[in-house]
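The form predicted on its own is given below as one chain in structure tokens.
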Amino acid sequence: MQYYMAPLEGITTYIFRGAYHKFYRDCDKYFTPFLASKRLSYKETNEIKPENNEGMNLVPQILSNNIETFIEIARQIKDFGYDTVNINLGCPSGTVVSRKRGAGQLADTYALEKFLDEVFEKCPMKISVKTRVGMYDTCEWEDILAVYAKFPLEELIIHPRLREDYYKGKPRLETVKQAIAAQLPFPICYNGDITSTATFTDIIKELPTVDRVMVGRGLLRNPALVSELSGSDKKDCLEAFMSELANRYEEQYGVGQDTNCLFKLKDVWNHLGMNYPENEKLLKAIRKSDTLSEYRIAVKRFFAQRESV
């Protein structure tokens, strides 16, 4: 089984790959949170130099409906020595896909296809697809398979959930089935709702022959997860990961920043916190901290009176 570290925007920047790779077991595929300036920003080529992802196999993701800026972007990245990028089809945001990008690129079949046909006839790069299975209901799925199925694909990683669901309800694995019934021509990567070793469990049963795993919302709440998953050593490393990502935040952002470093873990804390329950006082302390010196105490006190469950 490969295990995939998820594009999650704002989160799994380059300074959360470099604190996880440094604690925990890796991952087989890191993928950048996605792409989408015809030049890449500061900040986007930040995320795909290569001293900032050593020892990793990083995929940038592009996200962009227009063939010119994909192509460019395509460049780019293949300036820093990368052979193979992934198209964002699956983004549930609003304002993505009212411009008809991500998950919105779902609703036109036909102008998926085309758009597909031009990226792989111009792109000099191999091509993965993070994808979801729809707009508004699961019949359109079929059609958007068939337009895969005409493209030799890396990989196809698939959300088994519709625009419409976002992150809400079940996955609907009855996607993923057909997807494998179909044979398509190159390999399906599992992706939604693994966040323990039970849920893991359950979803490969029913779909046994699925032999890669993209975790995403999981690993922010147990970062310890794929190791779990692959049934590597565990190791209690929580509290140096944490500090080591709020060094490497601080470092980034610089001296006298705090509102700005503050505002990145806390939102790792929020997923962190829903495998701790039972430590709401420890983590409102935490939540409430308003300069690093106040969070780093009551960090530093939840690690000390914690209770796992």
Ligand SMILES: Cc1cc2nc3c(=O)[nH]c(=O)nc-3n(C[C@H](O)[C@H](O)[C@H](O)COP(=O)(O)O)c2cc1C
Given for the second form:
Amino acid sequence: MQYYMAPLEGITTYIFRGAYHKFYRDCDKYFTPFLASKRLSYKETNEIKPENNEGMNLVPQILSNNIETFIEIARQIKDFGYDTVNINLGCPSGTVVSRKRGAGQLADTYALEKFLDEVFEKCPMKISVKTRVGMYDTCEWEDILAVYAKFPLEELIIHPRLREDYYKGKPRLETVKQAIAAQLPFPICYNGDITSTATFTDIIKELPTVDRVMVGRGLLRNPALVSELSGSDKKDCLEAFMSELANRYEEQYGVGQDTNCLFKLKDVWNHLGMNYPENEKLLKAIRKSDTLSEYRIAVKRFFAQRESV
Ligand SMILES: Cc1cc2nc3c(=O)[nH]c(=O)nc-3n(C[C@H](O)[C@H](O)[C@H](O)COP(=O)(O)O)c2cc1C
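Given the form predicted on its own above, I would also like to look at the protein as it appears in the form predicted in complex with this ligand.
Zooming out: every chain and molecule, the one shown earlier first.
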């Protein structure tokens, strides 16, 4: 089985991926959160700089329905030495979908095919797709799959929810079974709601031919999840990992930028905290910290006391 880290805009930044890779190292592939500016911004460039992603198998992701923009972003990515890009055809956000990007591109399969035709003609890189299974109804999926089947994708990553589902409800596993039954000429990667060994086992029991999975929120709740799934014997390094993350954000933002750092760190704790429902008081102190030094004291207390609470 291969394990991929999902792109989570604002969370799985190069800082997060770098700290993760230092302590856990178990993902076979990483994806950048979506890149969307025709001329990559400073922030976007940092995401793909090779020196920020050393030792990792990283695939940059593009979100665009404009062929010129897409090719221009791909060109900049290629200049950094990458040979593969991933297309985001799943983002459900209102502002993205209203501009017919992300999951919004699934609504019109004619336009989708035309777009992919041009991408494959003009983009001199390997191309993978990360997709949802429709906008409103799973009956859309058959036509969407028929479009993908026409192209030599590197792989198809399926998050089996509709745009309308956002992140709610159960993943629609029957749509992944449908894709497997279609015997597509490229590998399928499953993504969605793998949060524990138990959920992983249940999902893979349903999809026995799947040989690669992508994990997002489950890795935030438990950064050791992929280590556990892949059977690698890692000692508990959560405290060291979270400390490294704080140090790296502090270094990136610079002195006196505690608010920005804390925003990023608390975002991770919002997920991590779900695995510690019995430690609400300790988590609250982390959430309420106003400075990095307050934060570090609260985190230290969390790790010292979490078992005994
Ligand atoms: C806050 C947040 C940001 C996300 N950003 C991206 C993104 O930039 N690109 C993308 O393809 N998917 C993005 N996703 C979707 C995830 O990659 C993934 O498909 C989804 O969370 C389901 O997988 P999971 O249940 O393992 O988290 C995002 C999801 C969340 C919750």
